[in-house]
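As a starting point, one isolated chain is supplied in structure tokens, in the form predicted alone.
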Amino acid sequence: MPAYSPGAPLPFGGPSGGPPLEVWQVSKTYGTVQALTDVSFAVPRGQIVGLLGPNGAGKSTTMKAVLGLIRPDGGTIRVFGREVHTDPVATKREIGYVPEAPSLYEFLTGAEYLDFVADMYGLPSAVRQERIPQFLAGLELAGHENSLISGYSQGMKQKVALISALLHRPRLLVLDEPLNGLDPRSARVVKDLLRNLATSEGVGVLFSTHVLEIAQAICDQVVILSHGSVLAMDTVGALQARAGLAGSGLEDVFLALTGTGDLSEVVSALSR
């Protein structure tokens, strides 16, 4: 499905027949601070958007809306041709959700809080008890499930938050920094596992990390947010092209875009 355009119209259709996640035009002010301004994009069926800005460029806000956690003042966000607002229930069972920050329940163990989270999805004691391992057994969990959460480092709680969000099997994944304070091995695996769902499953994923690096590496195409607005939005390559930096890293398009390219003089007033 090709990229969208700022201001083009999105192919709004039916539960059935609607992409993962369509946002419309969406407005958000926080008193006088304009937080979003006619923010749209979508992401595809079987694609994984990068979510990309500086600090304060609008990101948590975007997530925060599509996840209902906030109502934007204007436009529309739909999940599966779903209004997010109109059904909340069933548009969250429709989402896996890794925050940037996990807050997790750390005076239970993995195990019981794994549990606890299957429950709220309503998925059955077989269903659960097939995939809990898997989960445990890949991302080298295994053996510490039966310890209390408050007892793991950051990474072990960033796996407990990635499976949380997986376990129910959604078709949409919104994911803030979902790699913070994995071993390298567990990134990789995450990496493949959210392509393969993608490419197999058809899931979509929306994804926003400051590591353009992985960005680069893992996105079909990314939305580049600056002051509430989106700036760009491409696949990489396309970026590169628009930017006049064919061959070159994300990093560079990146910085180039957002008019942060020259550094040179702020290096250069920190080294003295």
Contents of the next structure:
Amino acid sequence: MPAYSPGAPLPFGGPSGGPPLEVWQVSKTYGTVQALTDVSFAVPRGQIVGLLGPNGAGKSTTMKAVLGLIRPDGGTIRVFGREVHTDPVATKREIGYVPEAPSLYEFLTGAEYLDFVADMYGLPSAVRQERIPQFLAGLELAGHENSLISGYSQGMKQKVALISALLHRPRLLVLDEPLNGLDPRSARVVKDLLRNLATSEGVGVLFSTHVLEIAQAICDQVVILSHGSVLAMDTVGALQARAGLAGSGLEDVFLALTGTGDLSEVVSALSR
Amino acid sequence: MNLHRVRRLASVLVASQLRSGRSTSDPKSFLGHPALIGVLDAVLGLLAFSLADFGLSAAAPPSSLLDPLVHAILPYLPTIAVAAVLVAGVMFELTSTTKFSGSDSANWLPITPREYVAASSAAVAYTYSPAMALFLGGMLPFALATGTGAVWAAALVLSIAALFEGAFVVEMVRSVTQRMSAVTAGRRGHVALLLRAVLIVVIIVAFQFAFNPVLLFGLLQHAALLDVVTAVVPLFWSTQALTDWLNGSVALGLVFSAAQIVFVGLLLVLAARLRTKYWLVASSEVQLSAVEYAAGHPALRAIGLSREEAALASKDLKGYLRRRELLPMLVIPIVLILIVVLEGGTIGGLVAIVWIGWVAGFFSLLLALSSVGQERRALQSLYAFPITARNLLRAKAASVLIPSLIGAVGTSVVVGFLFRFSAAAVLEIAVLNIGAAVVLGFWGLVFAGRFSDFQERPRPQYLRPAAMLGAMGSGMILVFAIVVPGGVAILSPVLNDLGLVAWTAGSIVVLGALAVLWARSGFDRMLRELPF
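In place of the form predicted alone, output the structure of the form predicted in complex with its partner chain.
What follows is the whole complex; the chain from before opens it.
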């Protein structure tokens, strides 16, 4: 599927079809702050799309809008061809979501929390008995599942949040900095799992991160947001070429595109 | 102790209490500025003074009426202030989660325990000062009319000391309950969690006994020690001092006043020591037995809840016993019922029925008001789950009504036994209490769906303060509209007093139906957009 460019019309499909996610000219204002301005992009089936941008660029707001957690002032968001706000419950069944700072119910054990999540998605007992231990073992949480979450480290909490997003086998994953706090092995497991889900299951993944090496390694396309607007959207290679930095890392491309390339003055001022 | 640091920290803590609601609200608004409370003090004090002064001028009562009135009210204001701050503190000041208090910047900034306790107590005392301003403002014209203006000034000073006394006790409860929540660390099983819950409830009830004049009077009455109470128990030294002053014993009044101030200072030292010793910021780590990963909750499904609703309700019910910040909720009905038990010999049957009906409704209201706000930031996960507003409302109603109805029936049986009511009367009282609990539960959900506060702050609240006041005020009117006629009907010598029974039943049905409808519309609106 070709990359979308801002302003290009989106090929909206019917209610049963369409790509996992289409975001079209979405705007959102908080009081006097314009959080999003005409944001447009899509997540095609089987692709991982990285959502990048400086702090406060609008990444989390975009993700919340995709989930229907906030209502855009304008624009359209479709998940598999269905507008998010027309049937939010059906839409949420299709999505697995990890928020930027997951707040779990800390008075439950990890196992109780995952059982609770399974109830929310209506997973039958046989399915959860098969999947939950698999995920726990894969992310090295087995043996900790019967402890209260309040005693977990931040990385362990992040793993529980990731498992709860993957448990019901969603067709679209919306992951806001999902690798925060994970140890290298678990981060690798998650990256490989996402790649595998996208390639073999056709899952669409919208993935935000500040670690640009990760984005470069696993994303098929990246969307760069700045001040609530889409600054660029393409494959990493195409963006490198566009920034005239072919062969450079995504970090250099990102800094060049967001206009924060020369940081030497800042560093020297802070070092004084 | 660095007073500048104490003042700055207290100011931040007060602002944290005032700035509830949406994170986008204007931080520069005067409504979020600590000076607002000072202005409220002045306005309420002046208003109460003007109204009382106008009433006095219009009625011109003789001094034979005024003197006993001043003697009956003025000396007790400081004592009542301590209990009021403690009750309010238990309800609203101990609601910070371990997760938040563990990462609170006060833990890693260079602030000593004594400075923290002083600042936190000053914030609590200042927050509750408008109520004191109202009472003292209202009493001033009476004091001036009886020539006891100097005693009023002493009452003002002792009332301020009393606000701090209550606040220091709240700080002590905060530290001790924090310690209690860690006693289960590393232990196994549900028994460990239950033990923690019981310990925390017992600790709070014990503090309530020690610093609540009504409970203390009741207890001392039972122990036949009432005669020596005001001279020996520090809680009553302010009352003793003001009574002595009113009776012309200036020297004795000074002695008790000084003793009271010294006692408040000692409480500061004790509260600071408790914080130093017991303030543990680590979360407790408890191992529970393995779950089966089965779609369960058969008991909750049996009452008609869907799988999602049963899971949500079950999660909330576990929270009541496992969350340190929710446990104080369970203390309120225990203390209120203890008052009836201790005063059992001196109050009439109707008062007892109305009182426990009020407790049943009040408990249900409190649980409902906190039911949505206690989700805190985890609300974001709820919004991401495929559930409807109807699912959420039914789950919240179940998690509020199950403990409320158990409490309503339990207290009916206790009071029935104490007052030797017939089995039929106990059944009628239970039905009345259930009605009050259901109506007030849904009434609380009306407010919870609209005005909940989800922010994690040093002084978190489950509901925005103005909404809390509105819910409490309107809830009290509703509960009395139900339990007073109901109580009269139960005790009426005319069996089956149809008019009162019909009024009570009609009130329950109509008010309950309205509350359900309004709660549903509130939840519909709430689920439209994440409030933070």
